[in-house]
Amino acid sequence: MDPVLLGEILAGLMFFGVIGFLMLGFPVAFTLAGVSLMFGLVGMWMGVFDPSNFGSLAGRYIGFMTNEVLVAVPLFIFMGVMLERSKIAEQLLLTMGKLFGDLRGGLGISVIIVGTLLAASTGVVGATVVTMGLISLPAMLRAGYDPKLASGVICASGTLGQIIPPSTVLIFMGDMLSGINAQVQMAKGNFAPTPVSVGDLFAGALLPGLLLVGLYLGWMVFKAIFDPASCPATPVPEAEKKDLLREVVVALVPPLVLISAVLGSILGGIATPTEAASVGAVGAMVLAAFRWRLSPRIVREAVISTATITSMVFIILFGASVFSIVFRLMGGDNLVHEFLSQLPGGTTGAVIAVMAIMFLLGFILDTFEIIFIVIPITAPVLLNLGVDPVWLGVIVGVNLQTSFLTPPFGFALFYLRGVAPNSVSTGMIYKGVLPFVGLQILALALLFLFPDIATWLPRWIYS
């Protein structure tokens, strides 16, 4: 058989195992790692794989571990963990609560304000979904809000912090599409290209994100006033309306001040990326130290935390990196670009393939293991045919933000569960989010239909 042509069929041969393996329950790190050696070894014995590929394995992890670009992962999961642990995102809920509670829809409207503004500090879907779910699902429920539309708004804002920056989704999406853009430019003769950076990313997905939060904003309102029964209002105390004002401002204000303060330094280009979480990091030690909750027993949990959460990342990463080499090295590449090529709708069918495929993992992946094994396999391909780099990271966001909302698989939906009380049935919160789901296809039809969303902002900051 021709070598080429074997080499192809084992590669994707290794692409099905792996997802196979991962539906048996097996840990993804090593499931990546794993099968790809294993996929290696055929393919040396078969001779269509050279072992001493993996001779680059070493400088790839130093890479990594020196990348001063991703080095702001761990810092801006700080950031969100420390502003979780120090209860401000718990004042945050309770006073927008109170602010917002003399309207219809007011819980909802002030859980969908909140959810943003722990998207922009946190980017940590779960603890997000977690801390809502806690906080704001039983005041809904005793509010009389409809519990299949309590959880819906508490799910569908918790996961904005897949796409609204600072998301480390975001970061590493910018990184691994800066290199594959360079590479793809250089491969068309073009020794300058436009470099792709995560500042360039973290502008491109504000308007998106923010179109998201508008359209939730708006199927609240379209509840209070077609189905007021759904969301009642929930009049605060006269006695606490006495200090409702200056709540507002000590619970809103600082979390605002570094948020504007991050983000505005990255867009601004002020600050890199890492420069701009240090200050984060740094910034949400002291918003707690001013709350009189800063202890070392709470600076231990968030240090502990952020530690087990960025290991996880990166032992995925180094994972992938094994199922890359052996994948495109056996003529994955080649198999990937023929199929993409020839699909019907040219470059929109290509893209829209992609996105198929990336909704599905969504239901068996977290978001990290599917950027690490799909991205690199797919975004060559995509960005030869003349996808912008920018609006290809954009919609990847929305599209798994998507699929972490989809029942009956999507991760926010067992996040809540997790939390949620026994009166709320898993079949509530599925009928729940399913607005949301339309919502969030509804912004992903208008970013096909309109790539300026998500070009605009990044070529007007940057022009």
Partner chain sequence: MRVIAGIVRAISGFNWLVGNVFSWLALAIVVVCFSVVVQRYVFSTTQLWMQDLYVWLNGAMFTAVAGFALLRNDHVRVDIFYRPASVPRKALVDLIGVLLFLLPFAWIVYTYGWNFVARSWRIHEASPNPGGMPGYFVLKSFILVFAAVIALQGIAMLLRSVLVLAGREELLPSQLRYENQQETH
Second form
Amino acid sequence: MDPVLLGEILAGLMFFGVIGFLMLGFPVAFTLAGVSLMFGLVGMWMGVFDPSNFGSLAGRYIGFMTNEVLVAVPLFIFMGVMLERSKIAEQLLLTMGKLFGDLRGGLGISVIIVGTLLAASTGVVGATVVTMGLISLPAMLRAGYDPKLASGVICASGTLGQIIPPSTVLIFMGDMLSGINAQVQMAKGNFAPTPVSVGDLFAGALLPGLLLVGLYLGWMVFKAIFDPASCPATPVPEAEKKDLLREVVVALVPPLVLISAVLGSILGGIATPTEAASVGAVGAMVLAAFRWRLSPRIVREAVISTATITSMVFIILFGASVFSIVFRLMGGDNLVHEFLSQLPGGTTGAVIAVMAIMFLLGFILDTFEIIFIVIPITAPVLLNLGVDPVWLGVIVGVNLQTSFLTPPFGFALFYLRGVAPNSVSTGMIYKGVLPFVGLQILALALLFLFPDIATWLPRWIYS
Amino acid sequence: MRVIAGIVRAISGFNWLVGNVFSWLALAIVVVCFSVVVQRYVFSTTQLWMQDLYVWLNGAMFTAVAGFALLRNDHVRVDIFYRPASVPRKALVDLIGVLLFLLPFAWIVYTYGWNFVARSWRIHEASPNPGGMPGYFVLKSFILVFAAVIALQGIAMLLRSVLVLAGREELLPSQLRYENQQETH
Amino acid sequence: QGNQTWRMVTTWPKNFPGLGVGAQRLGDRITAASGGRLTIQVYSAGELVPPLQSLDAVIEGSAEMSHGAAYYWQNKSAGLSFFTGVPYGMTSRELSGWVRYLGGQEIWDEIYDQFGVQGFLSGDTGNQAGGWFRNELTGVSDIQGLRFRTPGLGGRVWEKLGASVTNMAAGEIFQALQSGTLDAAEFVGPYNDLALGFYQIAKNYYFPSFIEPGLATELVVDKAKYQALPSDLQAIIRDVCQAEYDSVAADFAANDPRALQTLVNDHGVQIRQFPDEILEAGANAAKEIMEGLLSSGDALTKKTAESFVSALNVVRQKTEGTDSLFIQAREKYFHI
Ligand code: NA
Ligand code: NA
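With the form predicted on its own done, generate the form predicted together with the partner chain in the same format.
Whole complex next, starting from this chain.
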């Protein structure tokens, strides 16, 4: 058999082999590497893979270990963990709940607003769904909310952190797309490609993130008007309202200062994401200190969370490197190129195919695995077809967020299930997020029809 | 069986210690990076070696704590089938995973990384950036540290699986047993 | 022994003007000259390994060849900087004079022998541009605290002059300039810089580059595999490198001036010369660095520096004593 064809077939089988073996449930980073090694071994026997290619592993690893852009990841994680420990989320939820409680749908609106603020001040997801599930879900249930609506609004708002900058996912994606874009443009003979950076991706994701917030808010208002029983108002006792203004200011000012310092300096082009993240990390410690929550024990917990989460993410990157060495050198790149360029519908068809694959992978894999596997093998083809890199990064982000909300496997649903009272059944959570999945799909459609939603802001800022 | 349980305890204790020590690098990254920012934006000055330092600290941190993260079950799993599985079944998955995936991976990293690191020590390799940090070989060594800590913790997982499948999980202290394994995200 | 395929990793992006193109052309020429007996598969920066891991890839055996610049590996042996170019060092013609006829290659081989590889000169950009600055420079005082992007020993020179120096990948420079993270940046010369769009932000383009009198590229090969080749294939690799040293220099000689014209005529760039005070302070800083290398504790580094300095004092006699006089005369009297 033609060795080129044989290599491509093996590479294709490897992709599905990896997914199959991942279902066993062994940690992803090691499964990715291990399965790729097995296929590399088979490829070696068949004479389509040269094991000396593994000689480049150490070089790739030291590349990740000395990558300045990616240091923003532990810094933003530290900032997020520190903020979580200083209980800012709790305070925000309680005061916002009082502020909007008098309104029909008010508690839902306060959850969306708090979700947005938290999303804009940290780079990590997960914690937000849990915090809101613990504090706001019981409050909404007490107020007589439809448990379905309450679950849906918490899951959706709690996952905004992934798309609203700063976001660790966008940092990795920005770092990858910037290299791929330069390669593709130079290969096409464009020696003056507009560079793509993490900052561009942050800027590009801001309006789409706010668009989602707007859609969620619109849905709450719609429910409040046409289905008032699902989200009744909860009169707030006058006694609790006395100091409300002061409470709101106290709760809002710290996160707003941090958001403007960090996001403002990145989007305003004053500092790089890594520099801004270090300021954010120090700022979060200062906030914690003001709240008397900067004890040695809390700092110790924060560094352990930061180190282990960072390690988990980077080690997936290590495992994915083994995958990409074997996949690429067996000819997988060609395979993907042939597949994507022969789809009906041209560029749009190719983008939709990649999005569909990512959406499906999102049921079983976490964001990082998906982007580490899929972006390096598909983005070169898509960018070569003329897809805008910032737009691509943003729709991938929204798409994966959608996938995490989609029953039955969405990750956000698991988080909420973990903290929801038994009176809220899993079926209610599933039904509750469906309208929000619909809103996500609407946002994706708008992004396809009006790419400027993602590309206008970075263009405007950097010109 | 008691010996096996002892080994599991020893390895886990070792990675717990390594993890607890190296996690503090997270704070060091914050401090060093922030002082570079202050120097640059407030005092318009720079130290080339500091620009290397915080980046290197990240590399050392995430490799060194990889075994600790595995001990804490922080590494993400696809848990559609794993989460609801019985303890012996989980033990079997971990046994197969360590043998088929984790140990070969650690072995490949070790085999192809050894010369890379040894050569760096021989020539006392410094940072690629002139004026940067000395001791690049120390950072490179963390590639082998990574292979070592995950291989060790992998062996601990494997032995724990053996204990579980032999029906002797009770020999392990409770925090190392499956029932107390934290759920992944 | 049948047909072989060798992997060439490079530190350049694919099709990168002058350099990436040169690496690809070098590979293609070997393939063609060998009649397909030795096919060179070229991988651009990052395709197989990160660009700065190219040499290690050859040493580790995951590639047979690497195309890059020797000064990227100065942390493996400080003497390697000399084979690319050092501040106030040799022009491309002078450098090949040293390497081929004044003992340079022998020392280079001695350095690379430790790693089981062999280096060949494979191209040169010629004198580079000094850098893009937002503001005009009147003297050394304007450099204090200036945030400047420049790598290598040149970075250390600028640091000694008072600049706040960072090294940044090509793709990041533009945005850093635009956002004000950088006040100034130095990359290659007009042919490459035009492509990166720096003229949109910094209008003052300074010459000459006293920190990079040239940038010699190298082809590094796995020595054992090279020596195992039949002698005609060895000769092909060696001679194609020699031919490419000239081709790359010619490419820059022809295209740098054309790009510079575009920058001036279409984009309003101001061509400026560094004030004497900066040139002199730069020379003093470069001397300090050179003296450090001459008294290096590492015998091989010391030997390289000594050989370089003594060769420089030979070759400069022709460049400064003859060529330069002619160039001045031609500039003054002969325009048609
Ligand atoms: Na965020
Ligand atoms: Na240069």
